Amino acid sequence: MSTTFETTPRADGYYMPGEFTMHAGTWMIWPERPDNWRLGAKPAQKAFVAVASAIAQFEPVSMAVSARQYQNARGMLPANVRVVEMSNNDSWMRDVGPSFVVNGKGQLRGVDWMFNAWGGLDGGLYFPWDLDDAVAQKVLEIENAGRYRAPMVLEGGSIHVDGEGTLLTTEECLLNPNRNPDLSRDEIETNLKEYTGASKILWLQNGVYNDETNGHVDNICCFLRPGLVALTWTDDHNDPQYPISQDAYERLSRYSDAAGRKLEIVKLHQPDPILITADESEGVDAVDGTLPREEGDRMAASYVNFYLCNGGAVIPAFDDLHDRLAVETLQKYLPDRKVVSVAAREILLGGGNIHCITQQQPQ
């Protein structure tokens, strides 16, 4: 049984640890909706299997799967991946799953944020989203972890924490009126502190160019460890990403974290622009209320959208000249981890990447 607490994690001595700390496992959701994933999600399912298999080298993986896809997923996934039947609207566990929190005794609870499909009826990406809004509670029930229902809309991909009091986010996302129009910036900061245990919020202005999540931080910047961040980068002054990354770099250079450290910044050069092809666009079912996938649209590709797991880092590859450099750069700054690259174009076509489809459960 999972108890719902009326208090906050901070009040109860709980905090959200950094992704780089030890995990009990990883949660994912199986893709299937044909109005987001091309060709009935078959190519995406193969990509999700590749990601799950890569992570399962390092730690246990649980895949939430709808009843109608259960047998298909069980047949495609390796035997060491746990398959759990769970209804859902789409497959973004980072954004709909719980943000797990721990205390000094090693006890586990989770924050269940309100979810409105990245904007609700004002720019949201699909309707309805009620099944996705219930995923966090179901995961917490399965893990017998206590639950906090946070009083604000937030997706897990819109925050990164260092577990030592510092939280990274973007103004583009958290201050967007399609999330929490009744909350001020100060009220949003207060909620972030109460529900993650952070004491200092570092605001970047925007996320990656053309990111349909309204600029999630996990696509532009993340913590490799306390005091060390990776930032998506380009040296091309004519690229629309250039001023975004430049502004982020300048802000990060000025900031100190909750412990008073100046941040060390690792630049991860983005892949060359990745555009949707005619075949990719035509493979998606056209349905009212969902985002069109049009030929020639630029996708928000970034190597920062990788996932840290026990002894490993799983990074997206795009069949791009920068793939190898990204792996080498991460490996240099993560010497105690094995950096594994997984072909991720099919995940990108759905609107996110490897970090967006995973959610860590701390040990």
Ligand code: KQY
Contents of the next structure:
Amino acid sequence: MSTTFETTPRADGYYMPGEFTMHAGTWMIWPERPDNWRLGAKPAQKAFVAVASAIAQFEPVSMAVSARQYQNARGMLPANVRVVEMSNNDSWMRDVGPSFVVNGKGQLRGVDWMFNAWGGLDGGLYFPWDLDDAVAQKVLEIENAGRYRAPMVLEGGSIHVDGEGTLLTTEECLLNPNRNPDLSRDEIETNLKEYTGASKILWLQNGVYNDETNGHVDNICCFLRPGLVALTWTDDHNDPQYPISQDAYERLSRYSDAAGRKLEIVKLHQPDPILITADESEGVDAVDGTLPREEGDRMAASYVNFYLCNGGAVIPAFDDLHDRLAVETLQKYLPDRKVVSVAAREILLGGGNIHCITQQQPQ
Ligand code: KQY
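What I would like now is the form predicted in complex with this ligand, since the data block earlier showed the form predicted on its own; can you produce it?
Time for the whole complex; same chain goes first.
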């Protein structure tokens, strides 16, 4: 049985390591809801298989799947992906899974944040979300890892850490009144520090333009290693993303991290605007209370939403001219990893990307 601790990770000597450190494996959830994924989620399922297969070249992958989809997922996934039955409301393991923490003795525990589907009844993306809110606890139980239930709503995609005391996040998401209306900025910072072990919080203002998560940091900026960050970028002054990336760049240039280092910033130029087609829009079941997918809506496409795994980096491809440059740039800054690109338009159409559907379990 997995114990629930009433203390905090920081008090017990645990901290959240950077994604770039060694993993025991990766957790994902199988997509199926037809009001988010077009054509009964079949194209998304193929994209998730491609992501799981790419990661499985580097480390073990576990896929959580509802009872209804178990046989279909087992049949579509390669044999080296472990399939585990787990109920869920959707497939965003980054946001609903545990943030794993470790101590200096190689022991593993996890933080189970409160989840309200990216904003609850005030702009959230679906109702109910109770099955998603239980996912972190179930993963920790399977891994026999102790659990901390954090007293705060937070999705894993809204934070990035360097594992050396620095945490990156956005005001747009963490200070949004639809997450923790009763907590002040100071109280939110205190919780972040207590539950991740970070000592310094670096705030960006906004996430990527039109990101339905209210600006998750994992779509705009992430650590490649301590002191080195990747930032989504555009050179087009007329693009609404331009002032957002510009502001982020200025803040990151001013900041130093918890160890006192200035940050080196790698710009990853975004793809050209990606709009939902009529076909794609028509393929999504319309249901009251979930976000409509309208023809012509711009999706929040970003190469920063990649995933680092043992010896690898799995980066989204959009069939765009910038795909190649993104791979080459990342490869240049990650010489010890193999950068693999996976076609990700179908994941983007669901509202996120490769980082959003994965969760690392540290070694
Ligand atoms: O982390 C994410 N990007 C998840 C987005 C959820 C979208 C639900 N439609």
